[in-house]
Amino acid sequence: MKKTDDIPQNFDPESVRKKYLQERDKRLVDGRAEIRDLRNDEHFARYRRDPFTEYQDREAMTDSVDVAIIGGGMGGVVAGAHLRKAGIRRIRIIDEAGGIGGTWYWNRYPGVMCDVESYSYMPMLEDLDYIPKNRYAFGDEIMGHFQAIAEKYDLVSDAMFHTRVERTEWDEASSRWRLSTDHGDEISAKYVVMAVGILNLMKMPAIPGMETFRGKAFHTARWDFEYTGGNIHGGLNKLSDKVVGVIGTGASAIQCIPHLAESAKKLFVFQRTPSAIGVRGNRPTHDDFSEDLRPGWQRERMENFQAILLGLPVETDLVKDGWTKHFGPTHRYPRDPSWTDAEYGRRLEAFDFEVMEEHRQRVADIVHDPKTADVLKPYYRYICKRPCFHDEYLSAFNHPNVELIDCPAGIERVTANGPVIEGREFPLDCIVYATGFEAETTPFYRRAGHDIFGRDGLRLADKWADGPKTMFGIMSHGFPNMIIMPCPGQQAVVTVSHTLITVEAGEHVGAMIGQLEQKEVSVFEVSEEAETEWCETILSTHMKASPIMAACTPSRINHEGNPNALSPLSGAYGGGMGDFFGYKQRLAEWIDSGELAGLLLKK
């Protein structure tokens, strides 16, 4: 814990705040949050097609199952595995992708990897007796791991891929869910598990003239290796005579840009806001890593990581990376009880300044050209924008064929030849949209991508129009026999590694449905009273966005400069990011009691 005289000598709060606000204001422009609706846009809907697995014609199917799981990513696979453990036989996963993997199925751009250490991120390692190859896993290993879980628990043979659910509707007469798909399938299910995931909707900016571009264009989540050559580990040999432009400098961009810099004749990087690029320090897993591991080691590691990020005391930092070094303290700085609120705020701001100065100095140390380095330096508080970690991104700007284009207000328009910035046209052969995904807090009913109708024709999108209404963030009155995997903005909790809450929920789903089956329950539904009580619990700890977030550079973290955009009902259990350990205890006690309190049960 810092002493008073530990405040850095070069820290002038007023000048730092002024600089940060100046940089923010450059980016607070009308229309910055406008995106294209890829489901209905006549021109851009084609961007969603699967370039990785060939589509197969098939006949429409009629089937009856115990559980239909919508989504074959991490959430669907983990929930499915625990349902198998609970003895559930007829499980059918339905997904628009051509196979298991979720976001790791779609994200196959060169350099794709996770920014959370693999030993914590890749779920159910102990179940599969698997140790990841590297500290930070590449995308193909993660997708392969999800596929291995699905194979072990027999979730693939009955899965329906390249299949989009168009309507999910409760049928009162049969007390079952009816799912209709784009193939004409009619699936009847006793239970539905909504595992549609987060960061599942590609975000395409609405830049005037995009549809007129005559060159090649694609999103990083639909990488075109037929055009670029190579694979996710690089070797983009078909770009040697191509001028390429990357729009975006977030997580996906910083991973693919080094490979594009190695391969393209010329690479333009169009940057609206620089990311804070911390040290990744990736390395192969040591041969002796597993020697001293005891049962439960992964859960212990995951919860140790979460505790540090919540500012809770731990004996040992088991992960020791940029997240635990910087993210945890800037969110929950250790506080001496003797400090006033003003003193605490001053120390937190000073620590944040040191963290960002370290990131800015790293840019200066690596990037040779001072002008380019200045544009790459992030000027905002560390909590304003999700941090990134990479060891090759910054040095890519030392390649003579790479040019950084600073456009804080965004791209004016796109012509048949390429983007236009302040009247200058940049002729390109190819545009790579590294513009990411709609935010984690995108409402569930939008991420689900289709209408869900409960009792008496009640549409979930209408019920949740003013914010989620649930018990535990996973069940909603009027929607019997439906479980929604918890996500940010959905009355559960937020975890930097989404795996932790997914594993917790997956185990809960298996245990809950196992108990319902043992009790021979045909229909369960959350009571209005239980739902109201949970909503009141969420509202009781709701906190308006702090002045820090209001002063942030616009990003998906603060809803593009509108930090109070979310309904108070979208808060987390315990407020802020949420009380994960308290939430976990609530779920455990509820299951352990065996009473299924708050549910209306029909046998």
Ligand code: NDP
Given for the second form:
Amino acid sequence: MKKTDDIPQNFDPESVRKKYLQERDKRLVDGRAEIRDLRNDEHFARYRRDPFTEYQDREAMTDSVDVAIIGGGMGGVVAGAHLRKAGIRRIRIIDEAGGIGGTWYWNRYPGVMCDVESYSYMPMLEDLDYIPKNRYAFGDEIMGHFQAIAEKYDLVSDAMFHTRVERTEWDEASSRWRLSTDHGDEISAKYVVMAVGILNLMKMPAIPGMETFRGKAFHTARWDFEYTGGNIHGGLNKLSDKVVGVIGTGASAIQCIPHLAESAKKLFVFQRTPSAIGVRGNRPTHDDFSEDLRPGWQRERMENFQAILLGLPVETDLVKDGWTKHFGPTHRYPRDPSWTDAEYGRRLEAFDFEVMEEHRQRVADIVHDPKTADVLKPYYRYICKRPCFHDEYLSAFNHPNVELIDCPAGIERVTANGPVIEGREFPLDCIVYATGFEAETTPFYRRAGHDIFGRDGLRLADKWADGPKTMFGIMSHGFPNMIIMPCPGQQAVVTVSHTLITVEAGEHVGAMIGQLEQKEVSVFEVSEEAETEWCETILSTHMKASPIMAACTPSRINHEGNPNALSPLSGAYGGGMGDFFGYKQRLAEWIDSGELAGLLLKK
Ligand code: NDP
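If the structure you just shared is the form predicted alone, then what does the corresponding form predicted in complex with this ligand look like?
Whole complex next, starting from this chain.
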């Protein structure tokens, strides 16, 4: 086929596809997705313990509140803030963590930061009159910001930390929810907001023999600074005589590896699949950043970011980073109406190739040892794995104490001394599991970690066994007065920066419960018809995974090589990642009409 000007000369689609499939096949091995269920694993349950805040004994409590919010992360805090704005008085946040923060409470590994720019990622900046210190914020600033929101809206003094809800049950007689916790608390609540998080389940691979390892081992989401020394900004001074191994090279690993490389006597990095490491370009916020900001600037910035990632036309790219430069167009390549599908596909593939070549070239430019560089080069299409961004990760492999171990089929087994790859044992003092989290699409009832019983004892896990059934992705028939914060795979929409959908939903929760209270409603429930209609809307735009996804290297995004694993009911409004702007409009019109159509209301 004749090449046009925008198709790179070195692009040979056949050989690129062949190489990508070869690399994929090395990784598509049986058992790659097997994980340990940390809630029910006698050896690894202790990996969940909180190393950051001391546990305190306390008496069981009986209480009655207006709203119980399960989860004190971003979702819980933002929803709580908007409920306060709507005039709700008695709000109780309940969380297993020792404080506010959710993901950012638990993830304190050295180097932890957010690779979505802070001005979009940190919610409610205008409410708090806060401007982040850097373009990309470190975890402690983000956690501090969530705490500041919670303080401002008085969500902390009544919160229950280190408390796990064990059962949530609708009580028909009182028309209220009853929550029982692991402390023996009994909380009665008019409304429940489920804000349980999307990355709250640590993923520990099921590698044979892991439990026999005699050294120190922990997951990045429970970093043991007592063992390593230092803090989230590095300085891991207790590792100077230690041989450390990191398992995983995803978003968490690439942030902590430079610090481990700096401090450990020897560092082995066990890599199954290389991440695509784009430029981060972090910098302090310019002094004049806030000079020209008008009210509403943050929402405008967040929506501009989302629009670009959805391939929608914008006047200007306000964020201008790797997400907008690469993710937007590889996900939704701008299409000329005159192109056939084949022409579109050809240009998209060529563009993707260029993007990945840029990443591969970056590795070659930074990493001195050509063999190590080769292993670090990602061979798959950009959208196959969540992209990463970092400016110090690749150069960490130039440290003489760092060794990259290529193990595309994963780690064979772990002995008392350490991991074994192709018969070679790697004796270690410490294993850091940077193995991530169960997918965001893990069903809500599993992420919630406890049984939820609605009307007539209906168990949510049973009702949703074949996929979620909701209206707007946030309410379900049979579960009155309950709102479930939206997440991927739950009939709402997906936003790359989870903050955007969280803020949207948080405002919606506040407005909706405010309206219900004004109308003096005691019970609301989505009607069966309204729920069926929403499910049909979701099903009507459901698409099977594209051949591009099917050819991808296995990853969390494609359910470890099984892109059609989820039920069609798990789709988003508008199909694919979802039509964020259409969804937002639907919610706004629904609230603004004041009719709360589709809800059965009891005064
Ligand atoms: P990831 O799922 O991205 O990475 C896990 C890593 O562990 C992968 O490299 C994976 O290999 C590897 N792994 C898993 N099981 C095994 C095994 N059995 N043997 C060898 N290697 C294994 O997890 P992260 O914690 O890095 O990130 C999870 C998510 O958290 C991100 O996708 C992102 O959404 C969020 N996050 C966001 C950050 C941000 O800056 N915004 C920072 C950190 C996390 P393979 O690639 O082959 O699966």
